[in-house]
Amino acid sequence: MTLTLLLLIPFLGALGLSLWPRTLCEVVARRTAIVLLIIQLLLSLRVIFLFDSTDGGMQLQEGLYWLSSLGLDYRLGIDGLSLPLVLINAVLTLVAAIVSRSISQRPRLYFCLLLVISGAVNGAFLSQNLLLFFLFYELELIPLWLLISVWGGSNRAYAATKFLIFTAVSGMLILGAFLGLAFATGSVDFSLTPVTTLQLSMGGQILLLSALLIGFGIKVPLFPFHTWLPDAHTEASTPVSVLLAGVLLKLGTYGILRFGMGLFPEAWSVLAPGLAIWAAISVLYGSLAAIAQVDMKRMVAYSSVGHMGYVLLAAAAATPVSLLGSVFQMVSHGLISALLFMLVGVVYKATGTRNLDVLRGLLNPERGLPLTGSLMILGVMASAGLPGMAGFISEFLLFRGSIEKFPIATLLSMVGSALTAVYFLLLVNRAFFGRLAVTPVDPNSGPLDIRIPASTLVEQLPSLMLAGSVVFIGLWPTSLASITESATNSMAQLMSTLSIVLPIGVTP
C-alpha cells in the first residue's frame, strides 16, 4: 500500500483542491499543495527504510487485476533504478511549489496541475505493466502543456504547442512499440519480460527497439529531437522549468534503460555502437549550442541536451560501472539543473532580463546579488564536473564504465564535458563579474548603474538546500550507490547473459 499512497496523495490532493467549495486564494492553494507534497516526500523517505539495498530485483510489489483481457493490470514495484527518481520527483515538485510565490492567475488550477504531474511521474517510475506505464507517461502531457501555455512567457502558445506535438509523437511511438511487441510475441500480459530471438526475430526486435529509442529520445531529448526543449524552457515559468529539467526529462532516460535495454537486450547489443555515436553527437551538439546562447535560460536548457546524452552513452556500454553512473547522472542533473534554473529565475525577477550581453557585475556584494552569484558559481562548477560535487562522481563513473567498450565515443563525450566549463564560465564571467550595470541594447547609450533589490534568505532557502544536496552526494556518493548498485549490477548481468556481448576494445 505504500507505493499506492505515492499515487493517491497527489491525485486525491489535486481532486480535493479542484472540488473545494469556495474560491481559493493563492496563499491557501499554495500552502495546501506544499503540505501534501511534504507528506509525499516523507512517504518517499519511508520507502528507503523499507527498501533492501542488497536486493537487485523489484521490491514492495503491489498488484490488482484490472483489465486483464486487454493486458492492463495494476502492478507497482520499486528497485534501485526507480527509487532515486521517485525521491527526486518528491523533492523537486515540493521545491517547485515553494518557489511558486506569485501565481495570481488561477492558483487552484496551477497547484492541481503540479500535483497531477507529481502523481503521474510516480506512477510511471513505479509501473510494472507496459500499458500502465504508458497511461502515466501520457497523463503528465496535458498538465505540463497547460502550465506552459497559461503561465508562460509572451511566446508561450508556440512553445506549448511545439512541446505538445513532440511529446504526442513520442507517446505514439512508445505505444506502437508496446502493442507491436504484444502482437509479435502473441502475449498480452504486457509484463516487463526480456524478449529473445526465440520469441521474436532480430529484425523485429530492432524495429521495435528503434521505435522506443526515438520515442524516449524525444522526451530526453536527444539530438535531433531536442528542438522543443529550449523553447519550452524559455517560455516556461521558473517552477515549471525546475520540474521539466529536473524530473520530466528523466522519464525519457528511465524509459531507455527500463524498456529499451530491459526488453530487448539482444537487439540492444547490436545497436549499441550506433547508440554510443548518437550519444557523443548529442553531447557535443548540446555543448556547442549552449556556447552560442546569450539567453541564460536557453544556455542551461541546451546544457541538458548534452548532459542527458551521457546517460545514453552509459546505457550503450551497459557495464555495471556505467549503469551506476547513469543513475548518478540522472540524479545529479536533476538537482543541478533545478538549482541553475531557480537562480536564473532570481536574476530575471531582479533585473528583468536574462541577456548575457546586457548583465554585468551581479556578484557585487553591496548592490548586486552576491548569494545568487555564489550559488550560481557552485552550480556551474558542479555541472562542469568539479571534484567534490555530484556532477564529478556521475561523469567519472559513466566515463570509466564506457571507455573500454566505446573509447572514441567516450573521449568525444569528455570533450563535451570540457565544453561545459567553457559555456558556464562565459555565463558567470559575463553576468556576475565586472562593474554592476545593465548595458542598454542601444550602442549609443552608456552603461546604466542599477541597484538590485536583495533577495531574502527565505527566498533562497530552496536553492541552498539543492546546493547542499549537490555537495552532499559529491562528498558521500555511497549514500546513492548503496541504494542503486544492486539494481544496476543486475541489469548489467542481464545484458551479459541474454545479449550478444561485444568484444572488449570494439569501437563504435
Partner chain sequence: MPTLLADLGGAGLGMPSMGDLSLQLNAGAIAPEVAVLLALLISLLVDLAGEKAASRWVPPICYGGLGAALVLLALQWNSPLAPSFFGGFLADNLAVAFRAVVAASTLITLLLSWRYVERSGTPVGEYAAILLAATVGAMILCGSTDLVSIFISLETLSVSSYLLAGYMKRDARSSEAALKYLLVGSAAAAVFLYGASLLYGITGGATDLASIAVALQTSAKPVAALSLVFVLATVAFKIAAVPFHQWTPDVYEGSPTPVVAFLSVGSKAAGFALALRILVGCFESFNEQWKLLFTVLALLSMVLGNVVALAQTSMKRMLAYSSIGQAGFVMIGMVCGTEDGFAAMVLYMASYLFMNLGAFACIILFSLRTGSDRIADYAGLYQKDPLITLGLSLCLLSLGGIPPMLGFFGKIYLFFAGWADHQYLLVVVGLITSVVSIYYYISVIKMMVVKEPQEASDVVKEYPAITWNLAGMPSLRAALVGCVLVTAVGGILSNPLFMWASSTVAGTPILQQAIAASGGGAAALG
Second form
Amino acid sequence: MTLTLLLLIPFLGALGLSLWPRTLCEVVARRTAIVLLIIQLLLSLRVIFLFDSTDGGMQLQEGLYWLSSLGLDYRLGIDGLSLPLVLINAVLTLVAAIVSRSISQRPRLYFCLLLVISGAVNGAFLSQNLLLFFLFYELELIPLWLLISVWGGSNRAYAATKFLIFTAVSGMLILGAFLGLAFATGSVDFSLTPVTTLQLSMGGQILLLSALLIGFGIKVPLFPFHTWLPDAHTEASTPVSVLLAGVLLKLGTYGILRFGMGLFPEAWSVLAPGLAIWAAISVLYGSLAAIAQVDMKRMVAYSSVGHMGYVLLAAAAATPVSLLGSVFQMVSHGLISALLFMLVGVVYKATGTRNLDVLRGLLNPERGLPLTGSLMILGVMASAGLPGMAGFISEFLLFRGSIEKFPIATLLSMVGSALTAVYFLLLVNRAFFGRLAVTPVDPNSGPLDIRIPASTLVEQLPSLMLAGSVVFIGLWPTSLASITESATNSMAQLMSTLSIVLPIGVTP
Amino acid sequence: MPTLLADLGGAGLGMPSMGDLSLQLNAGAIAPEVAVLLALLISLLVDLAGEKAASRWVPPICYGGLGAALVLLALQWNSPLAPSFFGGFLADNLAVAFRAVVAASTLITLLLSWRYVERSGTPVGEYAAILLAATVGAMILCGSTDLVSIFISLETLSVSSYLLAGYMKRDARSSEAALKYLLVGSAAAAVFLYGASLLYGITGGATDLASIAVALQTSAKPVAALSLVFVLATVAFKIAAVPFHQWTPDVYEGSPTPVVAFLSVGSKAAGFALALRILVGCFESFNEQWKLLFTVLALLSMVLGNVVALAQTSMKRMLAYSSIGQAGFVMIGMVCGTEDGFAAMVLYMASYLFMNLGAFACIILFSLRTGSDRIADYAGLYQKDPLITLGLSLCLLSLGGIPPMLGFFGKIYLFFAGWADHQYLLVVVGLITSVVSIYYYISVIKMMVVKEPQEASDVVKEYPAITWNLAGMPSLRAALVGCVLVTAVGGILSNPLFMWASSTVAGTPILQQAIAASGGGAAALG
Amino acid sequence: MTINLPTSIPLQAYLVLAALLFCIGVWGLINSRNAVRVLMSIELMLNGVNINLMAFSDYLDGQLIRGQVFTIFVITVAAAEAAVGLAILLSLYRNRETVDMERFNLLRW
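Got the form predicted alone; could you also share the form predicted together with the partner chain?
Every chain and every other molecule in the complex is listed next, the one we just looked at coming first.
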C-alpha cells in the first residue's frame, strides 16, 4: 500500500487542487503543494526503512488485475535501482515547488502539473509492467509541455513543441519495442522477464533493443538526439529546469538500465562495445559543446548531455562496480544539476542575463551574490568530480568499473570529465571572479545592473540543502551504496552468467 | 419491412402457415428500431401543432424513443440468435453493440442540437425526424444480413444524411455540402448496387450474405473479385477511408455542426458494422485480397488524414481529416481479424463516440457563442471559458491517445491486436502517425491554454458573458460534461468496456467463424 | 418449330448492355458540369444495375425472382434520391443562381 500511496498523494493532491471551488491564490496553492510533497518525501523515506537492503530483487510488491485482455496490470515494486530515484524525485519536486516563488499567473494549474509530474515519475519508477510504465512515461509528457510553454521564456513555444515531438517519438519507439518484446515470448506478457535467444532471434532482439535505446536515448538525452534539451532548458523556468534535469532525464537512464539491459541481456552484451563508443561520443560532444556556450543555462544543459553519457558507458560495461557507479551518477547528477540550475536561476533573476560575456565578478561580497557564488563553486567542483563530493564517488566507481572492459571508451569519457572542469571553470571564472562590472562590458548589451540585493539565507535554503546532500553522499557513500548494491550486483550477475551461457557464435 | 417483402418472394416455395410466418419473421429483433420509428412519427405529428409545441415536446419524445431503444438493445444482449425477416436481419451482439453506439450518438447529437437548430430558425420537429430516420437506417444497417436490407437501410441513412447536411437552407455552404454529399453518395450507392447485382448473378440468385459466402467459395474468381472491389469501394466511402474520403472535409465544413457530429460517429459506426458484415462475413474466401486492399486503405488513411490535418485552419475541417485518420486506426483491428482485433475495433468505436462527440460539443458551444470555427479564434480561450477549454483539451488529448484518457486504452488495444497478428507495418505507421496527430491536437490546445491574454483573438476578447439559461443550453452542457467525464475517467475504469467489447465478439457467429478460420490458418503456417 | 425467345438472347448480351449503361453513367458523372446532368448520369448507373438484376433474376433465379424484387426497391429508392437531389439543387440554385458544378466552390472540393 505504501507504494500506491506514493502515487495517490500527488495525483489526488492535483485533483484536489484543481477542483478547489474557490479561487486559489498563489500562496495557498504553493503551500498546499509543498505540504503534499513533504508528505510524499516522508513516505519515500519510510520506504527506506521497509526496504530490505540485502535483497536484490523486487520488494514491497503490490498489484491489482486491471485490463487483463491487454496485459496491462497494475503492479508496483521497488528495488535498489528505483528506490534512490524515487527519493530523488521526492526531494527535487519539493525543491522545485519551494523555488516556484513568482508564479503569478495561473498558480493552481502550475502546482497541479507539478504534482502530476511527480506522481507520474514515481509511477514510472515503480511499475512492474511494461505497459504501466509506458502509461506513466506518456503521462508526464503533456504536463511538462504545458509547464514549459506557459511559464517559459520568450522562445518557449518553439522549445516546448520540440520537446513534445521528441518525447512523443521516444514514447512511440518504446511502445513499439515493448509490444515486440511482449509478443516475442509467445504468450503475451508485459511483465519484466528477460528475453532469450530461444524465444527471439538475435537479429530481432537487436532490432527491439535498438528501438528501445533510441527511444530512451532521446529522453536521456544522448548525442545526436539531444537537441531538444538545451532549448527546453533555456526556455523553461528554474523549477522546471530542476525537474527536467534532476528527475525526468533519469527516466531515460532508468529505462536503459531496467528495460534495455535488464530485458535484453543477450543482445545487450552483443551491442555493448558499440554502446560504450556511443557513450564516449556523447560525453565528448556534450562537454565540447558546453565549452562553446555563452549562456550559463545552455552550458549546464550540455553538461547534462555529457554526464548522462557516463551512465550508458557504465551500463555497457555492466560490472557490479560500474552499475553501482551508474546509480550514483544518476543520483549525484540529479542533485548537482538541480543545484546548478537553481543557482543560474538566482543569477538570472538578479541580473537579468545569463550571458557569460556580460557577467563579471558576481562573487563581490558587497553588491554581488557571494552566497550564490560560493554554492556555485561547490556545485561546479562536485560536477567536475572533485573528491569529497558526490560527483567524485560516482565517476570513480564508473571509470573503475568500466576501464577493464572498455579501456578506450572509458579513457575518452575521462577526457570528457576533465573537460567538465574546463567549462565550469570558465563559467565560474567569467561570471563570478574579477571585478563586478558596473558599466557594461559589451557596449551593445546595455548596462548591467544588479536589481535585487543578495538573496536571503532562507531563499537559498533549498540550494543549501542540495549542496549539503551532495557533500553528504560524497563523504558517506555507504548510505546510498548499501541500498543499491544488492540490486546492481544481481543485475551484473545476470550479465556475467549470461556471457558464459551464451553459445560461442553469439558472444561478441 | 422491405426485406420482409423481398423475402416473402423467396420463401414462396415452402409457403409457411401464418404461425410459422410470425415465428420466422422474428420481428422482435427490430424492436429498438421500432421505438425510434415511433418517436420519429410522434415528432412529425407534434410538429404539425406548430413550432412552439414542437420545441416543447419534441426533445422529450426523442429522448424517450432513443432511451427505449437503448433499453431494448440491452435486453437483446446475448439473447439466443435467430435470423429475422427470413435472413434479412440478425440481432447478434455485433449488431447490438453497433446499434447502441449509433443510438447513443444520436441521443448525444440531439442534446447538442436544440440550441443550434433553434438559433438557425429552422423547424425543430423536422430536424429531429430526419435525424431519427437516419438513425433507424444506420441501426438496421448494423444488423442487416441481406443485400436488399443492406441497400435499403444504407439508403435510408444516406438520404437522411443528405437532407441533414443541407438543413441550413439559407446557407449556400450547407446546400453545397449537401449536393456534393448527395452526388458522391449516390454514385457510391450505384457502385455498391452494381457489385451487389454481380454477386447476385455469380452466386446463382442468392441475396443473403450467408449463402453468398458459401457460393463465393466455388464461384468464378475474376467476377467475384470485381464485385469485391465495387462493394469495398462503397464501404470505404461510408467510413471515409482514403482515397474515398474527398467528400468528408467539404461535407464536414459545410454541414451544420451537430450533423457533422452524427456523421462522424453514428454514420461511421454503421459503416464499420457494414464492413464487418460484408467483408468478414461474406468475402471470407477472398480474405487475403480484401485484407490487402484494406491494409492499403488503412495506411493511406492514417498517413493522409493525419498529415493533411496539420495544415487545416478550420476546426471542423481539421476534425474531418482527423476522423479520416482515426478510421485508419480502426481499420487495423479489422485487418487483423483476430478476437482482439475485432474487440479493439468495437472498443475504439465506443471510446470514439465519447471523445469525438465531446470535442464536437465544445466546438458547437464555441460557435454558438462566437459564431466562429477558425482554430486561430480559439486563442486565449482559457480566460473566458474554462469549461470549453478543459473539455476540448481533454477530448483532443484522448483522440491523440494520451494517457490516462479513454482514447489511450483504445489505441493501445488496437496496436496490441495489430502486433499480435504480425501487422507490423500497420502498427509502425500507426505509431508514427499518432505522433503527428498529437502535434495537431496539441496545437489547438496551445491556442487555447498557452496564449497570453494579450495574444487572445478578437473573437475571444469580445467573448459574451456565459449564460446557460437559454433553451437548449442545459442539455448541451449536460452532453458536454457527460462526454468529457467519460473520456477522462472512462480510461482508468475501462475494464467493463473491455469485457463488453470481447463479449461482443464472442456473441457474434460471423466473427467467431472468421477467428476460427484465421486461427486455423495460423496453425497451418506454424 | 417453336421459337424460344428468352434464350435466343444470351445472358451475356444483357450484361454487356448493363455494363455499357453503367459506364456511360460513370462517364457522365465525371464529365458533366451541369448538376442536373450529373443526377441523370446516376440514374443511368442505377438503370444499368436494374438490367443486371432483371437479367440474372430471369436466367438464374426464375423461381424466387429476388432480383426483380430488388429492382423494385432500387427504382423506389432512386426516385427518393432524385427527389432529394433536385430539392437540394433547387435550394442551392436559390442561393447561387447556377447549377454549374464548377461554380460550387465555396468549399474546397
